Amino acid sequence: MNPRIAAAAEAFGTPAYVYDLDGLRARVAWLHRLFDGRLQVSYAVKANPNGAVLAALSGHVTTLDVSSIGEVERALRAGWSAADLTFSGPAKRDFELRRAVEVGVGELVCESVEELDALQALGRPVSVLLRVNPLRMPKGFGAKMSGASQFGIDEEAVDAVIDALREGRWPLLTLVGIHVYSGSNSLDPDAIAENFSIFADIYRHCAERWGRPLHRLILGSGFGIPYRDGVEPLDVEAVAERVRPVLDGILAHPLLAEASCTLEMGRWLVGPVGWFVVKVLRVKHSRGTDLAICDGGMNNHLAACGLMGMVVRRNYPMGKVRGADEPIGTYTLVGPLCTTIDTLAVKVELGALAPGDLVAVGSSGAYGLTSSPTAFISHPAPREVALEGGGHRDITEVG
């Protein structure tokens, strides 16, 4: 286990989230090398909205994808220009649209005719992308956003919307591109490549229907990360090898030749460079089970407890922070809450645990703290700590 994790947790206390910001930037750089300039990268703020994370990505990703006016304000506080924000999401309220236009958010991703109407009613020129909900998507994704969905305009209905834009129904709105994001958390390069081919067909069709060049194409990546031991990480080099020809085909179309292709991602970037660290408070034997009772659990990391859509409860990758070579024990890790669902791991093998030991839960940089019910039973909120430049610093925001 990385000794810097132990130092960070010991300096600021537990429970704690620890994020390796140098590692985060290295992952972005790796993507740029693999796709050889064909793709820009956009970071989905919802994955981890900590201001230090957003600031660390400035100059490394091109844009931030925000999904509420609260995320817009977070991005502005972190030093981002409003022009470099793309505002997506199916339930933008009128005051959010108004504020986004006032501060100069670069692009609004429209997901319904009603949203286009609401933007037109603001009385100011706006650049928009249409989000399209595909008719089909391949198997191999952890979560699907297609089908009957709140996300986007159904593919079979998009022609009528483009025609209405071209004919002047929304004269203040300028169509600049198309956004497609239909599935997430895939570890299958073939599935991701097939999905991108579906996107490419949609982009070409929309451009031809519009009859004018499109300048911005957003591809929902769907890149996944392993959430249990024994699962191989996504082979991103294999993804790039399959996807580069798809991107070249998109840019070969005369109406898309000047378009920027942007890979929208969150989980794959920040998930593997984050750990949730807890301290063992008690070790208890109960009816054949060794229980390690920890100072953080479901209230801090709902997903690790299997309560964010996991169909079959599985343990996240985790390890004892110090003393990994000690004799192996099998433990069920529970948090401090008064409910049996507050369970971080079931029958996980770790070094022998004693009160005061630290355990780090991996794959925790995305959809961790802000996806959890931190107010439940009023336990202290976790610290957030950044590893950067050989040191560590407190970047706690929730508390």
The other form holds:
Protein chains: 2
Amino acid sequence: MNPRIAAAAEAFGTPAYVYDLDGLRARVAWLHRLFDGRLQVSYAVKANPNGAVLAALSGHVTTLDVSSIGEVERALRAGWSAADLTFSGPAKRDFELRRAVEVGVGELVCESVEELDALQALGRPVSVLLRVNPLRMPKGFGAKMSGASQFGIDEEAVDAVIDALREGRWPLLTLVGIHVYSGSNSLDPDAIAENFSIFADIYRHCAERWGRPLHRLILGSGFGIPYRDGVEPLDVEAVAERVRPVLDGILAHPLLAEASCTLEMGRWLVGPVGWFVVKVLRVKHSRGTDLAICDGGMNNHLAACGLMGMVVRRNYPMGKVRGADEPIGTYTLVGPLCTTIDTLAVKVELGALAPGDLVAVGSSGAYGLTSSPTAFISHPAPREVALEGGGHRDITEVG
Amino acid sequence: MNPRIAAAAEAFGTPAYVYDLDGLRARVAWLHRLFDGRLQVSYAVKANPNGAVLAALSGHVTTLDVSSIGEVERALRAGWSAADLTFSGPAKRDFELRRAVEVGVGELVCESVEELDALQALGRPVSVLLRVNPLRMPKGFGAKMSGASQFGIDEEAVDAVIDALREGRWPLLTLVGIHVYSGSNSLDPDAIAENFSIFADIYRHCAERWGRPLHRLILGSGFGIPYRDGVEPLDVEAVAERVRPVLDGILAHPLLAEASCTLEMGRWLVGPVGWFVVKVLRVKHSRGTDLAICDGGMNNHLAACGLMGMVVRRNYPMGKVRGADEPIGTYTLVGPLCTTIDTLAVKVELGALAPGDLVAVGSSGAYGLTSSPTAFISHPAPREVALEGGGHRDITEVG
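Show the same protein again, this time as the form predicted in complex with a further copy of the same chain rather than the form predicted on its own.
First the chain shown before, then all remaining chains and molecules of the complex.
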């Protein structure tokens, strides 16, 4: 376990989320190298909206994908220009669209005809992307957004929308590109590459229907990360190898030759560089089980407790922050709440635990703090700590 | 659907939680009538910690059960006296115990030997209850806290603790009673009564081991509520009929004759008098499914989205707030988030929906707002509205 995590958690107290911002930027750089300039990267704010995370990505990723006006405001506060924001989401309210246009959000991703109507009604020129909900999707994704879905315009309905755009039904809206995000959390390079081939067909079809060049193509990445010990990370070299020809094929189309292809991702970038660190408050032996009662649980990290839609509950990768070489014990880790579902790990092997010991839960940089019910049972909110340039600093925002 | 819910939600906007405080007090009164003075009621703050709810219960329930120092502070701010608080929870930190003793919290429920040590170390006299984790538990509860558990002292280990108390191992601590809460959310009167009989045996055993009178016996109620249409509410008349002789049996014991028996409950009291009201933003037909996209979802009501430990996802009882007599449609209700798990209902029958319509989700007064990840994707927090005395008022606390 990285000793910088221990120092960071000890500096500001537990429970704490620790994010390695240098590691985050290194992952962006890695992607750029792998795709050799063919792909820009857009960071999905929903994965981790902490202002320090957003600021750390400035100058490293090209755009931020935001999914609420609250995320727009966060991005602006973190120093991003509104022009570099892409606003997606199936339920944008009128006040959100109005404010987004007012502050000059660069691109609106429209997910329905009604949204195009609402944007037109604002009375200002707007650049829009259409989000398309594909008919086909390969196996191998953790979550699928295709099928009957609130996300995007069904592929079989998109021709009519493009025709109406071309014929001037929404004269203030300029179609600049297409957005597809149909699956997330895949560890299978073949599935990701096959999905991108499906996207490529959609882009080509839409460009031809539109009859003019498209400038922006957003590929929902679906790059996954391992959520338990013993699972290999996604082989991104293999992904890049399979995807590069797909991208070349897109850019070979005359209407797409000038298009910028953008990989939208959150989990893969920030997930692996975040840890949730808890302190053991009590170790209790009850009926054959060694329980470690910790100062944070489902109130701080819902996903690690198996409560974010997982079919089978599994232990996240985790380790004792110091002294992992000690004799090993088998523990069930529970949080501080008065409910049986507050369980961070079941029968996990860790270095022997005593009150005061710290345990770090890995793969916790994405969908951690903000997707957890921090107010449940009124415990203090966790700290958020950044590792950067050899030091650490408190970047807590909630609570 | 109660027209007062519509008026309340429309007064302050959606998404909104609406709580009927008169209805809440009526349920307390009903319990008191049913148990004919044999039982006091303690309200479990964790179920719904809104200050207006806590204030509404003042003078109606005898005590509040709190499970964090944050809940102690909430209760004090709502006008409760510290003396009328019972502090339980398996992970009380030293700063919480210190503060609780400082402000004069009436009773500490100790869940482990280590906690007795920590309390003794504070250097002040404290009244304690021991929480016992029973060996036996009937079927018929939604969640079980017995077996190997962080909750309480295992029944088979309690004799040694009582002996040590009697022999003065913790001279500042006075044992005043026993607390048992081993299961929650049961709709089966026989199971509840059988469980209370198990509690009664534990109380008698502990009193005899202690050899002196016990004054406080807390019965974790486990009273459930229906979470879907077509399920009958718990027959509390039947519960009372079966439980009254159990209580009489407890009070017949010479060491328990002066004991106050307290029913600790949250869900049954406040769950049925709360609704979560969302507005339909868009109605979208996608591949054979009518989707209603709403302005609140899992970010506001995690449990209704099936993400609070349910094995099988079911639709909560719900209805259109106005116009329920119209032709019926079958809808999948989703929230505003960019994730497939943000689903409030799957193929539910409701009055035909159009943008602007309101849908109220019932059984939402307990484990609603505070057990949900309100910061997820940075949408505005819902309002909280109280119905009381024929009027309504904004009681929003979060966001």
